[in-house]
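Just one chain is shown here, as structure tokens, and it is the form predicted alone.
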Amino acid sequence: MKRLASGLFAFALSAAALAAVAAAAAADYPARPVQIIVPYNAGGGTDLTARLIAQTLEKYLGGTVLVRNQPGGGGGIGTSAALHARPDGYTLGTGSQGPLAMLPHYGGIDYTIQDVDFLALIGRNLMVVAVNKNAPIKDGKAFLAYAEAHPGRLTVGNSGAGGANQIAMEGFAMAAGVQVKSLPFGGSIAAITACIGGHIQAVVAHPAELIDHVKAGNLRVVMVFEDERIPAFPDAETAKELGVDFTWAAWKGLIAPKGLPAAVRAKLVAALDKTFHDKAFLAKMTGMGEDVDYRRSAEFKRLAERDAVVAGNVIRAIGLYGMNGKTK
């Protein structure tokens, strides 16, 4: 009995050690420089949002933010950096939806949605579909019907194969129960000037990307697949206006290893929250053209979920899940 208090005792007092120790390194953090690592080439929008974030956290978080380019793979090869590495706290990521939410399905990289923690959504570009002016489609509804009468013949750009804008579409097209021909093109300029040209019916595009053609009247919006109209667009329909439940849009946030300590979580994710409601900070976004949509940790992770499973269905559905090798 005494041998048992005894173990009991020396087990209580290991715990309680490692428990001040955490606490001690908790207080410490950051003890030496923080790095995000952005999976996209220096000069992006990516890479100019985590050098904003990076020095607007450094006032809230108390240390040094540097941030580290490790492009390739899609952004696959920088996001398993981020997600491999130690979880301490030392090491972040710019997680986009592409590499989180798609890639794992189309196979050859080493992590899955699963592996990441989110600490916050930094920000989303809206989706929405354009019609040639000449186009025998006027509206959202007119959209839907067409698709309806000519099943698979309503011919849809997106800026590549398999990328987040062909995604949309045919995920739309799936919750409605029509088909739609999905034309990828070598970016989304390629694919808005073959709609332009009346080479196709229909472009999904980012709204920055239409407002011009829109404004000088050779491209009309019909549709946005978000829960609510938008300003730049007042006049096209949501999906679920149509009676489609269906969103999307892309997004990039903040993700770290799972795993790291709580205490340093906490103050790293408080330290975040001030920084997105930092007023220079948003000021300097937006003087950058990146709109702010900052949402917490346990919101991206859903959104992120969402879409992981969205993707899912969709890249089965056309024949690409795998393609690029054994999934994890």
Second form
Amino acid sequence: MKRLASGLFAFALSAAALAAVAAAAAADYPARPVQIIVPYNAGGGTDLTARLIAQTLEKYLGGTVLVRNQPGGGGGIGTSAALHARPDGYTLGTGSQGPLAMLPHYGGIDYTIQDVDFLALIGRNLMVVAVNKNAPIKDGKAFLAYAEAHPGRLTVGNSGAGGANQIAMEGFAMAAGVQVKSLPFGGSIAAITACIGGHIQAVVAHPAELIDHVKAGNLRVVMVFEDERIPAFPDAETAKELGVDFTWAAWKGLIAPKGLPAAVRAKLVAALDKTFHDKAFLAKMTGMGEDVDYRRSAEFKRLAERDAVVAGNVIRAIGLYGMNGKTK
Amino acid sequence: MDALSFFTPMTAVLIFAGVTVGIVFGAIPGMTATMAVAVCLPMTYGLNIDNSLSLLLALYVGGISGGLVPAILVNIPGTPSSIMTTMDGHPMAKKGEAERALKIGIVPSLFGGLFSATVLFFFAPPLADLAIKFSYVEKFLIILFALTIIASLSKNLLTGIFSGVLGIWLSLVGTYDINNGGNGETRLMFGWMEGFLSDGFSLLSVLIGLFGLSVLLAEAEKGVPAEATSQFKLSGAKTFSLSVFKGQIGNLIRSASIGTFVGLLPGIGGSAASVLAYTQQKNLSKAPEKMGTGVPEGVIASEASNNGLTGGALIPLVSLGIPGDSTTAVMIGAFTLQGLQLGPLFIGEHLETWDMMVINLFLANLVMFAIMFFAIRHIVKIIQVPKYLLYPVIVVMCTVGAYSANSGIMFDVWTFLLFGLFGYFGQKMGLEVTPLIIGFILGKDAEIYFVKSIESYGSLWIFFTKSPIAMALWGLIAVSLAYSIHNIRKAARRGKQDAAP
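Starting from the form predicted alone, produce the coordinates for the form predicted in complex with its partner chain.
Entire complex below, previous chain first.
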């Protein structure tokens, strides 16, 4: 009985101590530099965005915020490092669509989307379909009609096999019940060039990559995978207008491993909220050509999980599921 | 001169420094113009757009030009695009005409550079429109065209073709990339090799191994001759004079045009330009059998074409935002950083930057010529250094080059060693190195473009029916083959006549 009492006492004591430590941790947080792992090379879009966020976040978090680049494996290596870090709020990561919603389906990846704590969505990179200016396809309706009339013959270029752009086109085709011929290129620019040259009929790409070519009259944007038409290409119809329930865009956000202390998480989320309402920060992002589309944790999570399901279905349908090894 | 208002003392310093550094990078086997630009790119972060372009373009021109120095002096191409310079340049050096060969080399370099800059300035948009007409099908045919050189380059037709095919075979080692129409599996290797070879053999390591190390090993085998120091005369019976270019105007213009044209096609590398220009010169030469024995026209063809690349590769970059070669691909970063969007609207919206680019390109070429012309008499002394001192230094440089080629992968050094030994023993068995390396360089692209053509169009007939360009290319391939067969038969007949009496 005495032993049990002392055991209980010890347990109570250590629990109290732990609680005190945790409370202290939240109050002190951040006591040392906070790291954001960027799973891509320095100098890229995600890297520059992360550095700008780090700069602004320091102000609201009251501590040093550093960016660490850990590229490789299409972003899978750095994302894995961020998700397997100790969940204490000192290691965060940028979470992009590729590594979070798509890579796990290809296999050989040691995390799933269930391991992610979504903190904030930074922005989305819209996905549109463009055709050569001389193509008989004049609008979204004609695009769909052509795909229906010529199953598997409409050639659509994308940025690379299994990338977000291919998933976008194949996802649209699945939702519309048509078949197109997706042709992977070594990067978006190569695909766009082939489309301008008339070697492929259409291309899936981001608006920023196409806008100059549309202005120069080389290409015509016929369809956007958004809920509503976009100001850059007001004539392009949404897939929804054509009766195809499909939306798709690339995105990036900030993530952490699951299990952050609640107080730390609250402090972090509040500081991020202020960051994304910081006028100087927003102006700098716009100057770099990055569209900020800030969304809070819950909405970010919903978007990411929805995309992971869509991507999983498409990847299974095009036969690339588990291509790189066992899926977790 | 309004257009020259950008010109400041800083610009002059940057161009001069850029060209010099570029030449050094070009001259060290295993280091290239692309690396020179990549290494110096971060330095431009603090400069304005005018100055950063002065530096980068100067590095580019210097890097492409420097390759002829080791090609002529020690038979090792400093960069892949000066492979064909070794064919006639080094035999000239052996004849005691090293200084003459170098001087003959830099004149067409200058011509090619200025020619392509002029073409860039006047015809960039229409040529960019032409470039995008080349799909996978046409690109495959151009590479096939370049591969026909193997027939006319071989000392013995059969071993030459065998070596070329072996080179193509070696180029296929590695992952069959899913983006290239493959299945993502590794090819031509065992499982335990995947860690090293998933990207295949590195081109630069193979190149300097085959050309550099194997030659040095063969020389080492010969031992140190008693009169080692006086082996090479710097300038022999013939001294350099401009009269050597008499009758070569056609060669100059044709080779520079080929260089510019190959440059403007994205996805076809600079070595193809040098190879194509050399073949065409050989086919059209009055004395094709002399090509390869140390005649100026071979050096002229190769050097005019590789400097012709520079302006050509900038054409799709400025008018479409697509780099024409690997060096201009690195340059995109400099533009993005300055907030300049390259693409169809670039020239119109940034007229001043555009003018300045072209002027910079002109200046860089002139500075390159001046530096090289006065440096040659000093550079050329390298070959007077006793071989037992010179060659170990070259091996060190090659090793460093191989290691730095892909920013520090040790396997690239082993590749260099492996291919050095392979080249050494291979040559003893009659293998021909030049067809092998041409096969290696062009083989992979040939496969990719072939597979992608079939994937896109689904039929073999597309290669004949795709476009008038494709048909014209078939014509050129046929003519090139006919010429080389004709030349081989003529040489064989002459050989018989020589043997008969």
